[in-house]
Amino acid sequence: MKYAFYPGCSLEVNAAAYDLSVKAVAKTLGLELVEVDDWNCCGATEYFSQDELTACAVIARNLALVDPACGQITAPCAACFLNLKKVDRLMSEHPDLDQKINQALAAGGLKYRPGSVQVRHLLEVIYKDVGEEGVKARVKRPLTGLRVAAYYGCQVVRPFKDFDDPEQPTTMDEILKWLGAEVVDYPVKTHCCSGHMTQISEPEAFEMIRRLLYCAQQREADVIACACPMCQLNMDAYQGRVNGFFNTNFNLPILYFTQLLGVAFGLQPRELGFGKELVAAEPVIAAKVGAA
């Protein structure tokens, strides 16, 4: 199975563990990820608030670079996935915008026909294309005894309903269960992690992060699994600050769902980026699942 691969900026730096684990797991699953040549930043959320047309054109450029023979692109980052999908949808629904974007692309010798590239998050690819049998067949080290809170965040399942329910998604839950993990009931699985609010108002941001950690702690989760670099960063990097602000004692490792897939597949921790997180995950995995 071949897919155009859009890593996005985060996977090259702060989310390097996601990048490593995505590629390691994809290889194990037989997913051929072909990185889009000369891709550019998706603009995250800020660009849209500054200049929507330019933001759309910048994002559409990535879609225009996809090999037509491939016809689909997967993005592990929630924001990248949403932006690529949103621009494709906007161009499909608004002919005037489509024309303006293609005028901009033409300056670089490119053109994009909306709908010609299917935009998919890696969760969907693994859930639908690999499936339960394909995942279970590769499990060498079942995650039996590991209690996991599956956290989706805002952008993976919203606003589009293409592959999961926007309020009660289950895709990641099911994948983790295929690995043998005990997935806990996590009512805040689609609540916001505060995004960039930490740079604007720490009290509000810390409260949003606290709720996510508190809910996981109350459900006696050993780890939180996520599918977004921003979510992982906020809950991991700011966990100590949240503890200091609220006098709490959270000590929850925040991992990418691909890292847990890799553990179950018997891959080595360093192959999966373990050790890059601030709240150490390896001692928890070793205690619950056993040493690699």
Given for the second form:
Amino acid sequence: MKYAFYPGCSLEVNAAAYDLSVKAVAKTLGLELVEVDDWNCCGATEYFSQDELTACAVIARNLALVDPACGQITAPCAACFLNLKKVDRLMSEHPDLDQKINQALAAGGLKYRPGSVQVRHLLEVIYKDVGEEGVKARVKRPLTGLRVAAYYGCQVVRPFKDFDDPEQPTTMDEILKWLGAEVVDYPVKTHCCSGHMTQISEPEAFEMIRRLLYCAQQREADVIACACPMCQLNMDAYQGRVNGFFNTNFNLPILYFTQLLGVAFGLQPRELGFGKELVAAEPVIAAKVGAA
Amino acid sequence: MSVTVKSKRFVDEVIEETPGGHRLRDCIQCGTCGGSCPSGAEMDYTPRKMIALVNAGRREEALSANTMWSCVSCYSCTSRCPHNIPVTDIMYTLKRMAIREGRVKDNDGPALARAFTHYVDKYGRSFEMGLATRYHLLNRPFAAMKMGGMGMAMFLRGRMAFTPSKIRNIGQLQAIINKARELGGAS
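Would you generate the structure of this protein in the form predicted in complex with the partner chain, following the form predicted alone above?
Full complex below, order starting with the chain above.
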């Protein structure tokens, strides 16, 4: 199966573990990811705060660059996924906006017909296109005994509700169960990781992060699995600061769900970007799943 | 004989700038949005109150509030609103209007947005290290110091780059951006 692939800026550096594990797992699963040539930043939430039409045009350039033969694009980052999907949807529903965005694209010699590229998060691709049989067939090291909290965050499941439930999503839970993991009940699975708030108000951000870590600790999770670079960054890189702020002792590794797929497929930790997380994950993986 | 030109009402401006924004007239003040908001406790006005202010035409209170700058774009309000009001997108509209009219009070949100878009416009990609210096050192040097240890840990794990990556066809992106700004009437 062939997909246009939009990695997004985070995967270049800060979420390199996501990039490595997505590519390794896609190879094992036979998913052909064709990177959009010369893609640009989706603008995250910041561009929309400044200028809506320009934000849309910046995003639409990526859709216009997709090889029409692909017909669908997949993004592993929740914010990239949302922005690509949002602009495609806005253009479909608001002809005046479509016209202006295409006028802007034309200044760069491009055009985009809304609806011509289907935008999908990687979680959906693995859940629906690969499916249970496809995933289970590749499992060499079942994650038996590993207790995982499946964390979806916000923008994978909201505001677009056509792939999973916005309040009680289950697709990542299911995928992890296919790998043999013990998925814990995690009622805050769609609560916010605080997004960019770490940059604006730390007390506000740290409290949101604390709730996620606290709940996982209460449920005795060994690791939290996520599907977004921002979520990983906030829960992993800021975990030490959160501990300092609240005088807590959280020690929860935060992994991308693709890293856990890779472990179960018997891939080597380095291929999957292990060691890049600030809260080390390898000790608990070795203890629960065994050495690679 | 004089002709009175009635200026456009605040609520109409918000609606005009928000796709699907007309639904905010249907707000029944049920409070689902405010109850769902992870930042509600920090806000001058919860999303419910904010919609009431917009509908009541109270521009100054609405645009100088911290409400939209506390929004984390989690879309819980949008997803749960029984009248399908695009609350999150209305927050974006209010951010843009507050910046344009110079009504933001004591908040780093606009500076972060400005620093971020600066790098997108210049390189076509975001640049975290650049953001850390441009935004933090200029706006909040003390916070930048506290971030130092974490930044070093990230750097040692190959998660922080000192140089930005740049797209090949930056001229094309900039032509698109310039045209969009011209069409949108934005500066």
